[in-house]
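Okay, so here's just one chain, in structure tokens, the form predicted alone.
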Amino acid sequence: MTKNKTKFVCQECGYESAKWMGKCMSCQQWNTFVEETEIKEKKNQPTKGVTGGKPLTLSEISSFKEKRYDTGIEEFNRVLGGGIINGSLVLVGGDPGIGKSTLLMQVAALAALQNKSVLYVSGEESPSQLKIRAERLSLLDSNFRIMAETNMLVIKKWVDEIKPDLLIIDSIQTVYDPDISSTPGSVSQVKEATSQIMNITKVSDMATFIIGHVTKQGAIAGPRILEHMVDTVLYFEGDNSGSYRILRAVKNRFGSTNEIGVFEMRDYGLKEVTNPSELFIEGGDKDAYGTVITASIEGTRPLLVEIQALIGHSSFGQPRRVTTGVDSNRISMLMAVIEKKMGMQLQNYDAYVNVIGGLQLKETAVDLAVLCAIMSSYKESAFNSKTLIIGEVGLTGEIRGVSHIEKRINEGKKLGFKVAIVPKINLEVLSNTKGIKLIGVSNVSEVIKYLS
């Protein structure tokens, strides 16, 4: 009888080693290796895949337009690319308590009301706990099936019997295959369970949502291959102490990536925010110095966001650079541009920059707004509260053009903005400027005169 071979697998990234190591050579994390038994390949068990077990040429494959059905939640439709597609596998990740299970239970209930067969499999809560949540969300009228199970073989048996249109697994880290000796949640179990769910989804042409836990760094736990196996990856972001949540698509084979949907957590569940621009700029004193409004593109949607900066004398030898919602390295670069090109000495000042609403801004089109907020706080002089500021800033102080300028300007006009400071090069493509005054600038030094 041959002895089962074992290996050590990093539970953060899936790196494999023949012996235990204190530090992973791949992700550089400490004490993440767990001993697992190697999975033996099953021989002589051919299976029929999506193509019926044989390769096809392109001419043999019938083309068809993807069919979507409405989730009943417009913000969720937007993030998915227009609705749920049969045969798609969607991974939803987020911090504990952020609202992943609440959102998918609402989706399950709305799908059931459309006469869709829905199976909600929970490995973390009992059926009675799920019913309590359904009562809180007022979903008892919807007729969808609930099952508390973690054994993959049992789940497959009921999926084959019920043949649901929509399958929800909460969460993938609790599901295990009894043929694999490692514990539930290990890299081997997560990889194998996801592989089996993916095969069921593609063959049966149903839609599947799986919930994934996240690590301390905010990434979905388990091997990185997990995100490559699924069709769509959604991240639920937000502060647990606040009421607003942002659902972001970071991968989508059927729609735009970096698309976002905004929700508000209420006592009765998640309520979609149909006009998030108003949310991100409402409240506060817009005429105060250090405050600037800009327009950012998130996926296909323009969003108006408020950027605040506070510049003050440093009490330490090393000035602080604290940022929320923007890259701290980008802030240091913009402050260097201000010092070099505008003569403002900021080397002995602390800088605090914040994006209101908890939104994470990654595009460079907000550079000019961040620079203006810093400059406004330093000079203690404000910009007009009805002024929109858009543009990318280069190291030489030049202001470069940005994409989707018309979408940004139209969003500003819709919310009553009267003036927009934009890159001069973008003025050439703007046609309908009625209702808003456009000011083109080509260098950061040209912006300072618009301070009040």
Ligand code: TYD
Second form
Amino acid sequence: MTKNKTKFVCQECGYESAKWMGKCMSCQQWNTFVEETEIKEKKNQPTKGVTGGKPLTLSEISSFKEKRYDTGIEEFNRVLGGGIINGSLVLVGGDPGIGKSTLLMQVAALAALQNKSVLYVSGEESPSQLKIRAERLSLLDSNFRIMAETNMLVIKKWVDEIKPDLLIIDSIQTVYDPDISSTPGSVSQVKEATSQIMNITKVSDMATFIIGHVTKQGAIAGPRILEHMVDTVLYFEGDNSGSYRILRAVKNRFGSTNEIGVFEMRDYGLKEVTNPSELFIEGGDKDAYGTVITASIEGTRPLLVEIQALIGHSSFGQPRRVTTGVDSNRISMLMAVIEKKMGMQLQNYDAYVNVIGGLQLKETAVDLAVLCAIMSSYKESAFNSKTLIIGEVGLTGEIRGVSHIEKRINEGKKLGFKVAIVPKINLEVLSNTKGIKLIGVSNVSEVIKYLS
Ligand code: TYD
Ligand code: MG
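Right, and the form predicted in complex with the ligand of this protein, after the form predicted alone?
Every component of the complex follows; first up is the chain already shown.
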């Protein structure tokens, strides 16, 4: 027998090297190399389900009619692009304790209710621990199957036997293939386990969800390679202290990646939040200065969000710019616009900008709201709490139009907003403006007069 060859693999990015290295040449991380056994490629064995290598024209390929089913959780369906697709492989990542196992156990139970056969494989908890969770979620009547197992061969055997419609692997880092000597959770094991799970998923009609842990850098632990292999990557996020959770698609072969689903962690499990706008703007002293409400589009859905800013004298030579939920470079740019175009001197002030509710805003349509929040805090004077502020800000201080203005305004109307400050150019396309007064602005210098 030939001796198994080994290689050194960076546990952060999957970079491979013949020699051990202190620092990874690819991702520049220190001390991440671990020796792993090389997996021998099985030669001359076409994978099952493939055409045996014969090239086909598009017309020869039988069309794949995607079969989706409703999970019963509207927020979850939306993120997946309209429900679970048979034969798809979905990776759910998130920090420990965020609620991944809870979410998927609820999904499993709801699928079982629709008479689907469901297998929940856990390598993290014992069956009795899983039962305690099911009890907490009031799912004891549910008839999905639970298996505490980490050996890939055993899992495959049972999947073959039960032929579930839905398979859940919690988590991919605990699963191992005994033929590979590397420890579970190492790059080789995670890669191999995922590719085996992918093979059993693709040849059947079964949908598979795999749970993955996240490293401190925010990537799914081990290699990014995992993200390339699966059809859909979902991240479950939110601050651990708060009870709100956001499920976000970062890759989706069967739907949009802009959608988010909002959940609340209760004592009895996750509850979907069907009207998140209310959630993100509720509470707090609305007439306080430094706070502004804007409408952002997340996927296909408008969301009202509150942006807060605090501008205070800096006691250090280098003023602080601290932001959560918005890009700090964008804040620096907006502060430069305020200084140059509105004559306010902010260079000796610390600036803190925060988006309420743990949301991450990527849209430039929230620029004007951020700028107004900063200005309001600096001037110690508030905007009317029933005013919505929308618009992109350019470097010359001009206010540029935004997409989906109608959707944003309608969401504001629904939640009782009486006034909206919008880009002047957008006014032309707005037809039904009953119930809300629209103020068109074309330059940042025009907004200051709306401060009370
Ligand atoms: P869990 O699903 O175990 O997280 P993950 O699998 O992502 O590590 O969720 C764990 C947290 O959720 C834990 O801190 C307790 C809390 N929790 C609730 O608040 N309510 C519940 O009904 C359940 C099951 C968990
Ligand atoms: Mg878990």
